[in-house]
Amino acid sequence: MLDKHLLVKLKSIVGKEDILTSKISREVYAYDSSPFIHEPEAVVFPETTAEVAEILKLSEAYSIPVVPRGAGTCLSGGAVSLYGGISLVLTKMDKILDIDTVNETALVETGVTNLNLQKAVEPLGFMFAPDPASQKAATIGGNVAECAGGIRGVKYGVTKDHVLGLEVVLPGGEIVTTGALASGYGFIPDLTGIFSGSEGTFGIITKILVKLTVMPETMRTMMAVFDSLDKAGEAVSAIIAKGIVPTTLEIMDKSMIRAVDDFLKLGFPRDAEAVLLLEVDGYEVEIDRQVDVIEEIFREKKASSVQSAKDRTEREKLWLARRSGNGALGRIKPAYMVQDITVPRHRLPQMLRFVSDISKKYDITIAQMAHAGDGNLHPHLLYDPDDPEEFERVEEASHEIFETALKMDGTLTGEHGIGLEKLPFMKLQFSEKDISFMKRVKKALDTNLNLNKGKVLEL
């Protein structure tokens, strides 16, 4: 527990209702969506940027670790309090401050959820393109901190491609603005990119100016069924090679298909080795031609069936299946470790096959889905937390998956972040000089190393 004197100071900043110290409260905030569990000493809910700044001034003065936290959907351990201290939960900072349809921007507080922003701008003819599967709960601040991707990433890019400016509180309590929110924008260095994907280790994001995208005139959603993962992966490469950039291009393997169908009873093809979900959007005149080319590719790659959504209801049914994958796996095993290694698109079939082989080698269940259009795989390694031997096999399998992805010129993470989970593997991807440079940047912004201590880099 924190010193009583410090608790009094914290209560004077946020009020006694917005600070939790009971054992059960600390246990609730001891974990995110990863397997890691570490209790904070206090859970604090600021409601303004000024309150965040005052809390960070206390942190600096008393060397108290602070872990910024949104909805806790992080999959790499980034939101757990490894060294105790304060879990700074930002979900009460949830206001949409401005929607500017002329300049196609929205200004939001860090705790606004992705879905609530989508709902606010859709009636105006816009969308916020980043579209993570956890959009119902995940906050925009968390999306920026992890540089989340999502199913629309292949066409529209990841979160950092839609962030125009930030308001950030630095570890000493200084409030700064970057990008289009900064005074003198265009004449000073734009540091927005430094904070996108920094996993809460450089500063606490309190406001975000995001770029909005005009809703497309039309969209078509298709599902192709294959008798092998290889053929599905080859179809992905062939579509991209034709110059078609789908809005979404997702693969689900047999384990994932069956788990989702058991859960939702959608009538999915349970004997299929792979299902490819694809969506294209744009102007009607161009979409018709793209669909013709895609159907031709599916025939060439021996798809056993191709289905097109006839209306919005059928379209939403297909995407509900994709978004329900994580939860549906709980029917097979009580826990899983999900990776997000990314490889060049032409390596996708090879990597999918390798993961399938790893499942057999270690006698574990691995359910695969992937943002196939940008080579971002999500193998879910299922296990029983009460079986330490099985968990050890899962960790060994994960290690091999990381090593193989890097040998294929891939990366450790496409969107989930390094956090705690991938920390031991950083030296596999980065040289000593690379890591040394990252450490210098961290120390320049967080001299006392109090902010999300122990994540991303070993310091």
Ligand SMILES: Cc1cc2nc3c(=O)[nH]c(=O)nc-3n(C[C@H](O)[C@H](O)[C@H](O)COP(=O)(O)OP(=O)(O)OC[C@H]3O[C@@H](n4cnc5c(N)ncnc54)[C@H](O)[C@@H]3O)c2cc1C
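So that the term is clear: the rigid core is the largest set of C-alpha atoms that superpose within 1.5 Å between two forms. Positions refer to the first chain, counted from 1. The model shown is predicted, which means the values in this text are computed figures rather than measured ones. Compared with the form predicted in complex with the named molecule:
- Remark: with the core as the superposition reference, the CA shift of Glu167 between the two forms stays below 2 Å.
- Annotation for Glu41: C-alpha shift under 2 angstroms between the two forms, rigid core superposed.
- With the core held fixed, the Cα of Leu420 is displaced between the two forms by less than 2 Å.
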The other form holds:
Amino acid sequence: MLDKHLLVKLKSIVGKEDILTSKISREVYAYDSSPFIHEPEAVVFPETTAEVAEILKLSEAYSIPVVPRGAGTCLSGGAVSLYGGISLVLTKMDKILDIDTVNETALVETGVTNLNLQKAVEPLGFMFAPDPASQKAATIGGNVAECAGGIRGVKYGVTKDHVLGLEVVLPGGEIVTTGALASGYGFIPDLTGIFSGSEGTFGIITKILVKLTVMPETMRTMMAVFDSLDKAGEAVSAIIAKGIVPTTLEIMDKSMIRAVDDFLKLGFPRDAEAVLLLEVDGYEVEIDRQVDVIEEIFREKKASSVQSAKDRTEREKLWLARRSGNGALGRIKPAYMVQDITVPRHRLPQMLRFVSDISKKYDITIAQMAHAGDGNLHPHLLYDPDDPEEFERVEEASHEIFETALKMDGTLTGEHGIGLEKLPFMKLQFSEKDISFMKRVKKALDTNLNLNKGKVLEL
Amino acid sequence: MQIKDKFFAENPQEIAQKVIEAADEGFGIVPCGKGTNIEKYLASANKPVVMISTERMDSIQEFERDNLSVKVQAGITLAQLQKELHEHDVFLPLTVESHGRRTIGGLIAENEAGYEEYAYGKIQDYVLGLEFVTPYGEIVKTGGKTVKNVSGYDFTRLFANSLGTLGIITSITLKLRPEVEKRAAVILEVPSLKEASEISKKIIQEKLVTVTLKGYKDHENDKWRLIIGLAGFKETVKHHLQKIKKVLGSLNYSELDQAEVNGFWKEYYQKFPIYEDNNIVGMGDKRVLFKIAESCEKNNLFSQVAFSEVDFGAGKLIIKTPKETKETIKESLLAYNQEKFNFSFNFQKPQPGLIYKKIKTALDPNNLMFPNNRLTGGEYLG
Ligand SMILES: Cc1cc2nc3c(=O)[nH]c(=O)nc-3n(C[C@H](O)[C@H](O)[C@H](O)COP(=O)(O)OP(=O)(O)OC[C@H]3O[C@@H](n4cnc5c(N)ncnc54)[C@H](O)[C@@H]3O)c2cc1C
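Since the one above is the form predicted on its own, can you give the form predicted in complex with the named molecule too?
Everything in the complex follows now, all chains and molecules, and the chain you saw is the first one.
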């Protein structure tokens, strides 16, 4: 598809140093952070919006498939080149263009990493609230395209809650702006929102105007251990009922606790069924009372132990168990599949319990951690890649997990995206009409289906 | 009169049916809540229209306190909903005093915000899920009731400021907030708008629990006033009131408690209703707003109008003017707006942009949805 003639054209757009076609580079860019592997025919690194526009015009004229890509940390196959063509890597568009403390916004190019933005605004007393665990590498454009969440999400929401406007190049090469970057903002439709979680299928995001959040004066970290999932769940509800919105609220189930404890010998009680890790932030004058209320609730709900961190080192200690989850699981089985279902918050204990029952039913190990405050579960289904029969059981268990989450008014994915991975399950969540509406909008923006075709929807 | 029919739907199926029938006849379709504000515009419609009102679809379908979510039909008014939520100590951050009589569906179609916009943003930020009827008469769902959801495309914000031109919203799941512990406000008379803007800039820098930051002036009382609203934990509100006092220095001010704050806004919006045809509204970059406000003051523009509000927190300007002076005021405002890109007015002809055009053409190829409003090329009634 990408013959010499087209490569020459591409080189004339971006310069020869910004295009890779060797076998090895195509192999490198065949991956994202999912198990899906599909090689592009060329890897192109535009440096300006104008270059992106020229590339898309070329793609339109010659029907070249294009897959936008940030850091490639996508967990669902969104950034791999299913149909070959161009892998459009946006990491060279990495300038922070403006930080505006009056409007409390920052204007960034798509390839700025989440962490670099954090570092730039922190000295001014601000933060970019979404803080995915991949923040060192993941780009703001990738965050928007996947609507990334982070551990501060309980209080501050997800990426879409912090995006005010976009500059986007549409598949025909037209450069457009939305939201607060569009002229007439406030009096015209604001279509910024549809790009959230669009997984690079509507257009290429080139600039993003993000909302900044005032950095909280202070923060407290607490950990509580419970001998029942229900008590932990009740504690979560009781905290929210008191009008306290924690910054972070993470939960680990028995299998995860055991795995971590066997690995690190942290001395968790053997009958521990749930560990809650909770943070609150805010102003100095208000924080201690919140901590008191939360500790009181933990005691009322019969937590078997409650610990609070008084400083940074103690905080790191409390976080150690949570952060070591993935490593600890590696000692049990060589591989795992992580799911990302999300249920209404109050259904979380029920869902956690269901998943642990499923692990018995299919005789597999499932270790669970979850962003409890958002109802977002990450069951890790462990398997041995050399045991195809076990993998089959893992897939069947996943399927049942999806179905149950949907029955609880939940969703297939809270933050990892549909990509290629969950494509076969879209029909479980959406009606034919819902899907046909999605297709109509996709085709309205990308009539010739050159942009990341085969992700989100089967087309 | 071009209105063929005003249909009061009881459920989404009826709406879908009505949309299909109207489309068959080639009639325009105008979604509305109460519709009171809309009828006058329809006199000039370029084709006969059917109004579809969701007024009777006004129930709360599901309230889940523990999930901080509520699902409502589109026709419920904000006041009805807030009353119910209030009893459970949660709220939707859109203020009843300013928008109480509007329906939730209508508020989304205009992406409205209350007087606490500075802290809480616009209604689109609270939409978790939607059900709507497309111009083809299909009932479609998007989003859900979880705060995190990236399954399929997210169309929960597709309708933000779409003014009824893309479909008819029938049901909405909203994200709620736990009621704040304490609200308070400081109100003061300032010698000039310039003074109000200087104070506001300082307040913004202080990073307080500010929810409102507005200057306003009415013709009865020829003085600018500044209101600074706070909401948060009681210790914080108390502490931040102290900080504000420091900023104000020797200026006289009064302090309002929670009940007084509510009373203040009730009276405010009775006196200055924000849905008046003659209101000029501008919004955008706050840095530009500060400059425009300064030019207005320098050129005595505010003395020619009945009422003015400068929302330093939300970046908004509202001017209520008698008909006679409206045109000259518009001209002056345009002249003061040096950075045209970042600040816009409601009297400028809207350019909805290419993405909207593409989507609009795909969803509603015959331009049946609200065929004559300001987005769809009808007479512009800014
Ligand atoms: C170790 C690890 C931890 C993670 N932790 C989290 C977490 O805590 N929370 C969370 O939500 N996710 C997490 N993720 C997933 C992933 O990091 C996020 O989805 C992230 O936002 C992806 O950013 P990226 O720059 O790597 O994008 P990529 O992976 O390169 O791309 C992701 C998708 O966005 C599209 N895309 C990228 N840039 C653009 C653009 N400019 N315009 C249009 N489309 C574009 C791509 O086509 C692709 O579909 C994690 C991943 C890993 C590997």
